[in-house]
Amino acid sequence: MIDVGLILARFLHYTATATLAGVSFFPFYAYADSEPETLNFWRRKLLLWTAVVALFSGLFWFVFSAATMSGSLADLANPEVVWAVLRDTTFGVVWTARMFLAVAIVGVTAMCLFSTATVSRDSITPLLAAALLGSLAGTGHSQIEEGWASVIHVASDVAHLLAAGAWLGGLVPLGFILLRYDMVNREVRPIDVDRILLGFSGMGYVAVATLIGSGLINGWFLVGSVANLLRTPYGQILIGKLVLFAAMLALAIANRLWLVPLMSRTRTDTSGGVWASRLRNHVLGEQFLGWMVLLIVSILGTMRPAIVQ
């Protein structure tokens, strides 16, 4: 029961923080000028809701983590147990700082949503969201090394988290835009879809390269060898994550090299709507696969790394 609760809490928190970061990064590479007002309002609402989910899922994460350390959920009724986890464990110290940060993000996103100021690019939320997402590196397996190895592992983990957030979180507003986009009725087209797709592709190249490079570094620290990858439960589940990542990458390549050019060339044809629909389905497919990757990451975080088994 506790293990399942811990996995679900981690999954919700990872999903919320990745979405929060990716959605807040989106305007910086997607638009040449200011963001359309309708999309800006939708995105600000999404940022507030994801910030709230990140905060409450973080609270549930602490509850189940503390129960795992103490052995029972009932032990959390003892303030001394809770205080010991907060004060005497690395997880507790980092978690406390992250929750203060999450509260700040809820406040900032609420102010942005209800503000009557002119639509403009918000630079505060992306910085706070990046800090919240990157600080997850302080709660995971990157803490098992010491010295320079620990610095390298933590830095690699932070880069991995930020790249994943930019990609997975960016898919959410991209999917929303494509769902609103109507190839036939051009009157409902509020934005330059081609530019957004190219901007997302450019960001995607950097994100994928970072994920692969940091993934290899993290794999060296946590797995150590091909034998450990193939023979340990941790390594075998990690293979499942790599398969899902490869499927996401295949969809992304198909989008960039096949569907986007076809959609642009057939913009004035009736067949253009078909390609736009397929592109939407591919983006939604990437989102689903990304969530499955995060679920596997949530499971791996509760397991002993392959290198120490």
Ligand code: HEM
Contents of the next structure:
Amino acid sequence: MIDVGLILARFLHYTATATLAGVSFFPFYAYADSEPETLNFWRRKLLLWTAVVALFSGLFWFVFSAATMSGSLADLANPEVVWAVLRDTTFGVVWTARMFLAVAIVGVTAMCLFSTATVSRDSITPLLAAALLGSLAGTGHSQIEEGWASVIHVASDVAHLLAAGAWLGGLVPLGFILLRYDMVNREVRPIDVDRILLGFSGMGYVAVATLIGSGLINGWFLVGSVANLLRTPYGQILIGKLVLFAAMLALAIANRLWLVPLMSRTRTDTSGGVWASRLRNHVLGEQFLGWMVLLIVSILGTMRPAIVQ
Ligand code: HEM
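If the structure you just shared is the form predicted alone, then what does the corresponding form predicted in complex with the ligand look like?
Okay, now the whole complex, with that chain kicking things off.
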């Protein structure tokens, strides 16, 4: 029960913090000038809702982690147990700071949504969202080394988390734009869609390269050998993650090299809509696979790493 609760809380928190970061980064690479007002308003609403989910899922992650440490959920009724986790564990100290940051982000995103001034390029939310996502590296498996090894592992994990957020979180507004974009509804001009798709691909190249590089470093510290990868439950589940990653990459490459050029070339003729809806399905497929990767990561983080099995 505690394990399942912890995995679900981790999954919800990874998804919410990755989405919060990726959605807040989106305008920086997607729009040459200002974001269309309707999309800006939709994105601000989404940021507030995602911030609220990030806060509550973070509190649930704390509850189930504290229950894992003390041995039962009932123990959490004892304030001394909760206080001991908060004060005497690195997890407790880091998590307290993260939850205060999450409350601040709810405040900032609510202000941005309800303020009358149009917020053209909000740079506070992306910074705070990056800190909330990246600070996950201050807990979990990146804490098993000491000295320089620990610095390298934590730094690579921060890069891994931010790249995961940029890609998976960026797919949400991209999917929304493609879902709303058709020949009739001109909320986004075709030329803007091309620019958004090109901007997203550019970000994608950097995110994928960072994920592979930092993933290999994580793997080096937590798996250690091909034998460990193949023979341990941790390694085998990580292979499952890599298969999902390869499928996401295949979809992304098909979009960039095949569907996007075809969609632009055939925009004026009847088949234009076909390629646009294909692209839309691919982007939704990439999103679903990405969330499955986060589910696997939510499980991996509760297991003993392969290198210590
Ligand atoms: C879509 C691609 C990917 C996404 C979204 C993703 C996401 C994540 C996330 C969110 C974490 C948890 C980090 C933490 O809480 O500290 C993680 C950990 C990890 N990732 Fe990835 N990752 C991706 C690709 C990769 C690749 C390509 C590799 C290997 C080459 C890799 C290897 C690892 C390892 C070894 C860990 C540590 C797991 C643990 O905590 O025990 N990842 N990944």
